[in-house]
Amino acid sequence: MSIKLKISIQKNTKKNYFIYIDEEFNDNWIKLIQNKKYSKHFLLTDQNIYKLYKDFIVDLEHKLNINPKIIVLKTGEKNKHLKNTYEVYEALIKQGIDRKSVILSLGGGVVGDFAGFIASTILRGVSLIQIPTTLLAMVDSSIGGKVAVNLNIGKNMVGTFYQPDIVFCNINFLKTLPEKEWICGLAEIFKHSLLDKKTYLSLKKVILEESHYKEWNTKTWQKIIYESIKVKANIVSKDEKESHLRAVLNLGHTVAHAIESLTNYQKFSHGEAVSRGLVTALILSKKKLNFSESLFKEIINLMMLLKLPLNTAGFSEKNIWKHIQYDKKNQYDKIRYIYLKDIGKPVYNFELSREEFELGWKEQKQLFG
């Protein structure tokens, strides 16, 4: 059964678009694309996805009765770099892209971010359709309109806010994911649950009943993905450009981005970094906002059942703090940090001092290594 969720951006862009969650792409989404009457179709994907889903691309061409021009990107976070945009811009222009064209992004978060940034900037903006192939991309990067590329000094330092026309989440794509990618998406799903009590209780029930995610059936996955997307969609619809409320979606990300930057985006997936960052946020929330110790233990137990990493990955507080200072959320040389007062009660207007962070990081190291 297909699940459809509508995102309505209330301010700024004032754009509505639909997210579809299904086992396959049916006539509804095909007609939706055809009714848009795009002048030309361009498909951006990466080398791994292109090899893995050649049959899907052929099926896409057949069902839509199109012959999209395909641009295949190099695989990996390190290739989501500003320096790599020039070659893609030139290729699109040489192939005749115009302002009524659409870019279809087929891939995980790296492809979605890169393709979205290209779509938002070429010819001052062309239409974008996101077709995420990973769990993380389905519940996070394809939703909400944040698109960006990296610089050597930090992740997502150059970007825009640009909403897609449509998002299609095909559950069947998840069957090909390696273990690392499952963990990556589950960390972001867990983060979303901490921002909404109803979602947390629903996810907790599933984990306790059937702790191993690979035993969850399609119906369960559709429900979990829907509920996770809904948390983010509700926040984004109220604050598209992160002027206030949307900042809570960065829960755990301050430390996560520091870990990724320290390892040049090579060693850990985004989710593995976020999971560690969530633990840091919970520890700091205990110290600063008296977050419940019993609830902390409950959350840690659920994360352990999901096999989410909790440790400090061997990094010193000094090195993590150095990279925290590069975080793009910082303002006036102050570290903006997201704390939790309770499940569903994030606090996003507090600062984080070096002393507070170092005490929290040391505790995390003592507890989990």
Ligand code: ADP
Given for the second form:
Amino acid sequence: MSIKLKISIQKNTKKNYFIYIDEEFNDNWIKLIQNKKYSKHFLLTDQNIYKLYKDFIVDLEHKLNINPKIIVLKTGEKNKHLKNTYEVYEALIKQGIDRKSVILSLGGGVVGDFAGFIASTILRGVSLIQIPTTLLAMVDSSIGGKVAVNLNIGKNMVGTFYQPDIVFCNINFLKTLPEKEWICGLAEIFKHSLLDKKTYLSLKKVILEESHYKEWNTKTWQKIIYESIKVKANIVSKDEKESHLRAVLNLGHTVAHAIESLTNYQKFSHGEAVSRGLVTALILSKKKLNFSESLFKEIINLMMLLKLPLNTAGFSEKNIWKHIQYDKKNQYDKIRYIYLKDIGKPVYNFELSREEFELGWKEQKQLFG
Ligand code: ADP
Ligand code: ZN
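Beyond the form predicted on its own, can we have the form predicted together with ligand ADP?
Below: every chain and molecule of the assembly, starting with the one above.
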């Protein structure tokens, strides 16, 4: 069964597009691409995906009856760098890309961000289709139109907001997902559920009633991914460019970014950092906004069942605080922190003070090590 979801960006871009969640890349999807009547199709992917899904790529070429000029990027976040764009721009232009062309992005967040950035800038913008292959990219990075590349001094420092024409999520890709990647996606899925009560209750039911997530069947994954995307899509539809509401998607990310930058993005995956950051956000919300203690315990239990890490990873409050202050989302020297009053009730106009953070981090250390 195919699931379809509409994103409707209401301001600025005013663009509507569909996200399809399916078990395979089926003929209906091919038709949807053909219906767009692009002049040329280009495919960007990374070395891993190219190797693993060679047959799929060949099939895509064949079924679309085109010859996508495949560009294979080196795998890994460090290659999502501005310096690597030059070569790709030139290759695409040499191969005759024009303004009616489309770039298909096949990969995780790294490929999606890079391909999206290229699509949004080459010839002042060509069409983009996202085909995410990781759980994280399906529920998060391929949705919402943020695309960017890295500079030496920081991640995602150069980028744009650029909405795709279509997003195709093919659950089948998850079968080969590396171990670490599951936590990445699950942490963001959990974050989304904390921003919407109905989604939370539905996820809770699945976690409590079904076996380990590795054994969830395709139907369950379709449902979980659909509901998670819906939370993000709703928020992005109302505030594409993060002028206010979209900031709630940064729940747990203040601490997550600090953990990542403290470890030079090497030791922990994004999800492992986000998961810990979510716990901090819940503890601070208990203290500041009386977030319910029993609900806190329930959430922690669910996170444990998903094997999401909860501890402070051995970092002192001083170290984390220092890095919180470098975070690019800090505006006007204030720490814009997302709290929760309740599930589905984020609060984003309070400032985070050093004392408050340190007390919260100490409590997290006491509780989870
Ligand atoms: P994300 O940013 O979405 O977490 P990345 O683009 O950094 O993902 O990809 C993480 C790693 O997983 C990369 O090495 C990538 O090549 C690989 N990868 C992506 N999708 C799959 C998949 N479906 N199966 C196996 N490996 C994958
Ligand atoms: Zn994130």
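We call the rigid core the largest set of C-alpha positions that still match within 1.5 Å between the two forms. Residue numbers count along the first chain shown, from 1. The structure presented is a predicted model; accordingly, all values stated were derived computationally and were not measured.
Undergrad: Taking the rigid core as the reference frame, tell me whether L201 has a CA displacement of 2 angstroms or more between the two forms.
TA: Result for L201: no, shift under 2 Å.
Undergrad: Quote the shift of the Cα of G154 between the two forms to one decimal place in Å, the two forms being superposed on the rigid core.
TA: Its C-alpha shift, to one decimal, is 2.7 Å.
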